[in-house]
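For reference, the chain that follows is the form predicted alone, supplied as structure tokens.
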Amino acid sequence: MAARKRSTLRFSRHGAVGVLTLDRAAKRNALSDRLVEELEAFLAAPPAGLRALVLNGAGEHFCAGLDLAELSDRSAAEGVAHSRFWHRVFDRLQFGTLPVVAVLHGAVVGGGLELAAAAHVRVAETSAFYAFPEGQRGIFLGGGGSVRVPRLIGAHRVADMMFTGRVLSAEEGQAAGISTYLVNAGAGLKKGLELAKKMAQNAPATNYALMHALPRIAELGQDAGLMMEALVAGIAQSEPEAKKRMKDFLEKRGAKVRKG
């Protein structure tokens, strides 16, 4: 396992799986412009041979959101530009080259929840809690939270969190649909690595379709969605990797589906 240090991010490698850690524990991993820029740079050129990524936070929290020390007196145009900067980076996470498992613990608040929502799978430890305090601070969501999070938990729950300052526990977040898995405190990274290693074993064309096609199909009407599904299915099954895997299965060399 190799490791290298960045100024706001820490990266380590476990074979085909990488672990990218938000490394501002003293600031509860608040999202500074520099951190978001470094995240964009990493996602634009991930290490060669990487097939999946685990995203987590150093210290006691995943991410407490926007670094308010950087919230300057922006004009409306500057505010729009800053929001679009976050949109660009989080889009690159969601619609990139690597499936991403976010491991959540402690504060997953504001921009931290927006970042987590851009991942493909979310593992929450029992210490995790979720909030959108923007409503009490006189601001609005700016990192895609009004788009991605309602698709996970419904617009009515997002509105409640912002209207009232409601904080969801890890258990409430799991029941609502924020997290995909809920594990004991301290067990998140192990579970995240386990899942990412499974993702890394998939055919690249299948992972690409799951990241890029599936969320778009889900937004379409039935007729258009079924047509896009057929096109993606045809492309995926024509790949040499798919043909080899199907042959292995038919000749009893492929893994069978098992319970648990």
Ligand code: 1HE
Contents of the next structure:
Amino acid sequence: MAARKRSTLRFSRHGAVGVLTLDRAAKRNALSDRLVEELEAFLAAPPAGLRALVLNGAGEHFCAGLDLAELSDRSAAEGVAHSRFWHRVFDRLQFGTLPVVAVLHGAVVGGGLELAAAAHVRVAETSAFYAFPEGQRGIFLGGGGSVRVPRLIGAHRVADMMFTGRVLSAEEGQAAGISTYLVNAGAGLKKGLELAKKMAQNAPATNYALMHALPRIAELGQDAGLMMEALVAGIAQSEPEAKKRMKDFLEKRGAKVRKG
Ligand code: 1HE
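Switch over from the form predicted alone to the form predicted together with the ligand, please.
First the chain shown before, then all remaining chains and molecules of the complex.
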């Protein structure tokens, strides 16, 4: 009997928060078709009761991007289909059922950066570095990187990274807007779990609006955007959970806003 291949993902549970780890450290967590298929299967049916997810990478790097060993024999049509496959899976991450905190360290390059850009919050360790080697390899972004990453850092920075092979340090990535938290080496998972636990406690309607409405509203013109915001605001505040939370505050049971 053929031995079943080892999974490319590892999952662990911390109450309502899960940690999903890209688990191909020997290949720097390069995104093989199998890994992306396993990611799709996980996102299609996450464990019951999960409210938020941390996504990280095993070993010294978050992710080396596309598995280059699988690229060489593809026709143009197969390349389009492959890119659309990644789009489907990364969209499922961005517009799925769980808010995702990506914890980044070491190489976050090519498809690895495209994957990280589909998460909702990014925590970087100081070891993280960002690049789009596609420019030097004679290929192009294919995992949504030309759509999502310009929205984080601007098309001009993406063009610079691809034209010149520029590698951004963790500090440069933080200043540019890739990450919104920068922590010491080895501290990323703890920070990611802390943030995911907070996200898991939000009202489901709020998380839904943040994942599904906010990115769409941000793409609209002012007039349609304000109308859509009003609709989402009305729906969210009419939820029993929102009413309960506002009552809790007024009756001195809810937490005050404090400086960090
Ligand atoms: C790989 C890959 C990979 C490593 N595909 N096998 N991505 C890139 O162009 C990045 C290519 N990788 C690197 O630049 C470096 O490997 C790293 C900076 C990420 C890590 O360096 P290091 O010194 O820790 O590792 P290494 O010795 O380079 O690699 C260890 C092994 O991982 C080695 O295999 P081995 O069998 O010789 O041990 C490498 O071949 C393998 N490996 N990265 C396949 N990417 C759909 S559009 C998206 C397009 C892209 O993402 S393009 C960007 C591709």
